[in-house]
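The data below hold one chain only, encoded as structure tokens and taken in the form predicted alone.
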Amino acid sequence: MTQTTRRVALKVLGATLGASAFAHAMEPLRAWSKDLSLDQFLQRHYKELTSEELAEGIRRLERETREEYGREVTIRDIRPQEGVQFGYALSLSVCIGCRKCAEACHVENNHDRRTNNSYIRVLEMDQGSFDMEKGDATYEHAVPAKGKYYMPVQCQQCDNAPCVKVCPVQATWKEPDGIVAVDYNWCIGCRYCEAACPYHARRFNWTKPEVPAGEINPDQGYLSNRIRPQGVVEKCTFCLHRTREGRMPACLEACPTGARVFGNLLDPKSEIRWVLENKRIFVLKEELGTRPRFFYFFDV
């Protein structure tokens, strides 16, 4: 990526869009930028930051979290490991729709408490149907219900990700270990990626997140669960601040039935490889050619 600034990126976007469309797309940014310091607004893209610039940016974010939320946090830049390609699988025969995974995601990733946001939607599906667009994410009755099965959906970390292609400022990209990341200090909030995602896996911060100091997870990653600002689009990162250090995603650890399987696709002895080689797996919306790294299977 050639060196650029947010100002240049916005000029490119303005030249690409019509005047009316550009004005509409920038509406969230106008509200958001009022709360940004000059250093934040002019910070270069994550991939272009020197180690000194990144360290200074992290110190600033830690200081702002302490001042705005009243909590000491540690933000780290955890890089991908060589020889690792992450994959996730989920048994639809075992999932009971309890939403414990979504709750764990909410806490682990410092989501806004007012909206009860999470990167995971658990869909209640009619048995025999595989159309996620017909799933119900708002069910409130006891689970599991007769004649139903449950399909948690989150970012599929696609190898041919539509969200990456449509971002006009390259604020989202594919990491070497397969995770689709977002530079939250570079995102301009146009929501093109949100519209492009066929899995409805991205979330837009309409307001500044509300998280009580005592509920903030202080173990944070720069590209993952640090508190995201108002006016940006955010997404699941397979808990990269955990998984890149050999731990499991929070959603997997919270699952009471063992429905979730995570690991290194390049490791022939990993559980994820065993699932892919021994189960009849499928991916959502395969016809779109997005090549997800999130797989589903039934234990039959």
Second form
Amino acid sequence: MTQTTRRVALKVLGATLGASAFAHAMEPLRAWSKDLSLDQFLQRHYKELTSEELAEGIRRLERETREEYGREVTIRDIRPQEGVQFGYALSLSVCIGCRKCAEACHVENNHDRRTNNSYIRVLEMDQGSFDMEKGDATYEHAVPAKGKYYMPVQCQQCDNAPCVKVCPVQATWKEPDGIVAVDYNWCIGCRYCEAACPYHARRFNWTKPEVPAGEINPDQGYLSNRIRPQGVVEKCTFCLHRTREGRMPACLEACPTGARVFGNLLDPKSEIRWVLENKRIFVLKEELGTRPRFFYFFDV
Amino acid sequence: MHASLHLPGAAVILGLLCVAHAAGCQDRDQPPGLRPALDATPIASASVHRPDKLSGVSTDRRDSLGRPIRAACVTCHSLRRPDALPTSTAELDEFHVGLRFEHGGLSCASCHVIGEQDTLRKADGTLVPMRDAMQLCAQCHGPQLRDYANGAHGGMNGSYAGGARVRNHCVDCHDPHVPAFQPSMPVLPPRDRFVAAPGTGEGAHR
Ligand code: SF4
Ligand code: SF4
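Could you drop in the structure for the form predicted together with its partner chain? We only have the form predicted alone so far.
And the full complex, kicking off with our chain again.
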């Protein structure tokens, strides 16, 4: 995971795409602000940054957000907690498909407003069917509809994550508390991870995200909801800027039906443990061996 | 472990350790230290939200800020005592007219007490204050109560650990007269490239 690896990967990408496509892919480079040096752009991997370099990077990002988006924000590097392994469960008996969770994610995580981007896709499913590939994410009618049930799908924070394995530059990895994180400054935008994810959980920033100043959530995490640059991949982080401080994820708080249960899998008294021990649980595409941290259950 | 953290001496020592740690750890080839875990799940500090609808009804009037004006039950009920509870909403001719009721085969008297607008009656005749309506619901909805007690039913806000939490009351989400969720339009229609017609969506392949 050295500087060289990434440069080599960029070169390989350039050779693969051909010169003009490479120039196009590198377009964002030309939009540097005057005072952004090549070194800053090619800053080291998150895991190798010294605390000073990280603090410097954060100051730069805060300044850029102020200049480009007109909003004062605070970006923090919030570390995982000892003895905490996150888990999330969702009751399919209760979810009504209202998409309030997807909307809360949109707002909390400073998603591009034009694309209505969200890390959650709520699938409308035929009762009796379990194939998420047949689910419909575009339904536009009153919910819940007859004969249907609703299955929100977001990053499953797999313990055996295919996206982590395919990344040629290790821009994405598993954190100690189970979150699969992305270093947005290290990602080269090859989208291998997006193709590898069986849950379609990753999103690519085709354009520079547009968020009006007044709508920007100023409470930002370096590895989570800071505004992502164009040309990189992003994903759900279980709102780590909230959950690593004990708060609930935004989607859970927004859910009007209480379908969502979040907590520490290592805490035997936690709600998530009660659900895992007492409900009928399943994980999506279990046969792939991804070992998700996201569980679906039915009320019995 | 947790108890010792409250000792100021221990805190100072920990603080010094952290400073020393940070100084010796400039290079992050080693994984940086983890944050100490928060306190265990705060069941004790969880409170249940107290919904307005347990103490009044909304009127069609609005205040100067445009908020709907609510009337406490006692506003009308202190002036007038109903003679008898109707058996169905169809019999309401003066007050609460048009109230929709779809909650099994219950009748008004299954829960309400004549002349006691702030009180409910359980099936065994025990009176419970309106604010304890959950006890009334629990008589029939045992599995939901069990799940609620274990944090697996009902929405909430706040912390999953180490802080306070406010949990929804049954009637925050369910209208006791029509408890099933009524169909409503979903929000945030997706407009990403997976769902738009090929080539038309925002960010479609170019
Ligand atoms: S797009 Fe995905 S696989 Fe490619 S560099 Fe970025 S994180 Fe890694
Ligand atoms: S907010 Fe809750 S009920 Fe609505 S779609 Fe999301 S999980 Fe389902």
